[in-house]
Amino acid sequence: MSGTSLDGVDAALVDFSAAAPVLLRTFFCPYDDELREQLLALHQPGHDELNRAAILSNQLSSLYAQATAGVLENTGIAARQITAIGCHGQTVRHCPETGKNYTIQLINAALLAELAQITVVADFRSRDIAAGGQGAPLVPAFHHAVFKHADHHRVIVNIGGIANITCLDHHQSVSGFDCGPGNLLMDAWCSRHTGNTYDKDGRWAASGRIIPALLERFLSEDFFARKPPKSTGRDLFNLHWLEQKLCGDEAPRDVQASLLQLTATTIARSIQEHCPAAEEIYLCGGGAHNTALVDRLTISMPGKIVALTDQLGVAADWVEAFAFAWLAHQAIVRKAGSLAEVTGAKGNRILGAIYPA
């Protein structure tokens, strides 16, 4: 999995041989200052597009089979003892509302079956979207497949550079969406104004005041007030769209201090007002580590459970990876993989395409 975050690939080893999934081993491989600004350009119009795309693709796939090939060393187990690699690809463009309808993740899923000599599932999103869906998010399925609980009421909170929430009542079917900027505009705005790629447990936003007039122009939003099913990108939440809510005077951690609490109170919102009756939020996604925000999270939602997944048996690094696996273990048996009650599609599709080894 590589994620809107553009921190790297996160590889997962899972063994789907017993009645519940076993996650083995993971692996991480970042990415360099150069492939993440090559890739970031990318989410806007620019010269010679289709070429740089291309090309992209291809540094990744090699960068996939570099993590696949991590994720194998020293378990003593062979690529041709895995059935297939799940790859999710960099996604660069996500437009699936009315009139476009398309999703593009980059990769060369046919070099990354050959370079890895192993099976590659990839093009997840597609056939949802044909299907009249959002393409996203789908993990949720996957949260519902490992996750749910059958006598407690859960919500599983995915905070990568998009959040989005899953909630998990016994009681009724599965229903999600995403939240809005989980940490991608943290991130950006970080990286601008001290270097760092993001801010380390949120102590930078920490140092900061909220301005809650800022506040309220980026919660004035339109895709907030939109009921599910709903996914967006970068496409819409980027550097672009903060500017056109700043005045220009703001302290940058004073920004950044309101865009934590724009991620805190737009997960908060969704959860009480779709999931009302949860008793535990979980939080998987590189913005669980992300001490300031979590401290908010807990205070937005109290006489509720907050903690990681890792209390679940997966470490919240690690979710996505795993379900990824799990989506490509779906197709290969073929069943399906989405929730159409989440992504707004006529039906549960199984989703990706498989390039054999």
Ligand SMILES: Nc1ncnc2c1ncn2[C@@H]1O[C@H](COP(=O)(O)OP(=O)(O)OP(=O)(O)O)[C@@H](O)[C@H]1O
The other form holds:
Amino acid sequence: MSGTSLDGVDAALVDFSAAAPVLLRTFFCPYDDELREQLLALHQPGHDELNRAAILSNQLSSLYAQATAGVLENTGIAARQITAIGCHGQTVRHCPETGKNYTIQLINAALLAELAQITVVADFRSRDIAAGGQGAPLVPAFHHAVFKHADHHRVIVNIGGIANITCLDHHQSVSGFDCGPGNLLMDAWCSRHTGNTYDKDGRWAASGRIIPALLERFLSEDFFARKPPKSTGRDLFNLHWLEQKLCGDEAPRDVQASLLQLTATTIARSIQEHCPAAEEIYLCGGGAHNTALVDRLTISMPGKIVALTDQLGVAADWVEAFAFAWLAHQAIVRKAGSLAEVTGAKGNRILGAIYPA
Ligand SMILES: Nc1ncnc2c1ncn2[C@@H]1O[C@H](COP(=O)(O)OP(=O)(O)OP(=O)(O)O)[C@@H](O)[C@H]1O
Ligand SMILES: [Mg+2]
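Next block: the form predicted together with this ligand, after the form predicted alone:
Zooming out: every chain and molecule, the one shown earlier first.
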């Protein structure tokens, strides 16, 4: 998995031989600054796009192969024993809306199959969009399979570049959607003003003060008022979006504090509006380590248990990678990976294109 935060590649080794999947091992390959910059640049129209996208797809695929080798190292498990690599690719455009109906994840899956000598499942989102869906979020089906409880009403919140929620109500079907920015605006602002790729533990944000008028301008974005199904990405939430909301005289740390509150408020409001009866809120994704953010979220949802998915047996950092292994497995056994009630598609679909070893 390589998500919208552009931090790197998460590899998870998962065993599906028992009734419940088991996460055996994990490995992380960070992106260097140059790769991150080149990927960021491809999110906007620019010169020589097709060539740059193809070159980056090759580079990424080498990194995906390294992550695969890394997760298998010293396990005694050989490549030929692996059924498949599920590889999401790196999103550079996500335009599910009518008239566009496409999403682009950079990957050269043929090259990855060749380098790793393992079958690759890639391009998970296109089929759902072809069936009229948002192509995102795709993790709710996995959350449902792994985290559902017969009596407890749970919500799983993934705080990656974008934040998404899955509502696991014991009475009803599963629902879920993207609620808005997770870390990506905080990361971009932090990087511009401090040189750090992210605000560790939200300390810089915690040193600032929320600017109420700015927070209101953030919250007036139409996306937040839209009803699900909905999904979003850097196409909407980026530095340009942020700059348009600024007066220009704000202290950078106060902007960071306001961005952190934006993430907390939009997640809390989404839960309040769509799963008010939820008792337990479990956080995952890198944003779950942002202690200032978790504090704000906890304050925003009084009376609810707020904890990390670690409490459910899967470390917060590895839920997404585990999910894409699960989605690949669904594809291999010809089972649907999407949930039409989440994405808005005409029906559940088997997701992904298979590149045999
Ligand atoms: N200690 C920490 N304090 C604050 N933020 C953190 C910390 N650790 C990780 N993060 C944030 O988490 C991000 C990485 O999260 P993650 O890998 O879940 O996102 P992602 O790659 O966008 O995933 P996806 O899009 O699949 O949800 C970093 O960019 C950073 O913003
Ligand atoms: Mg990541």
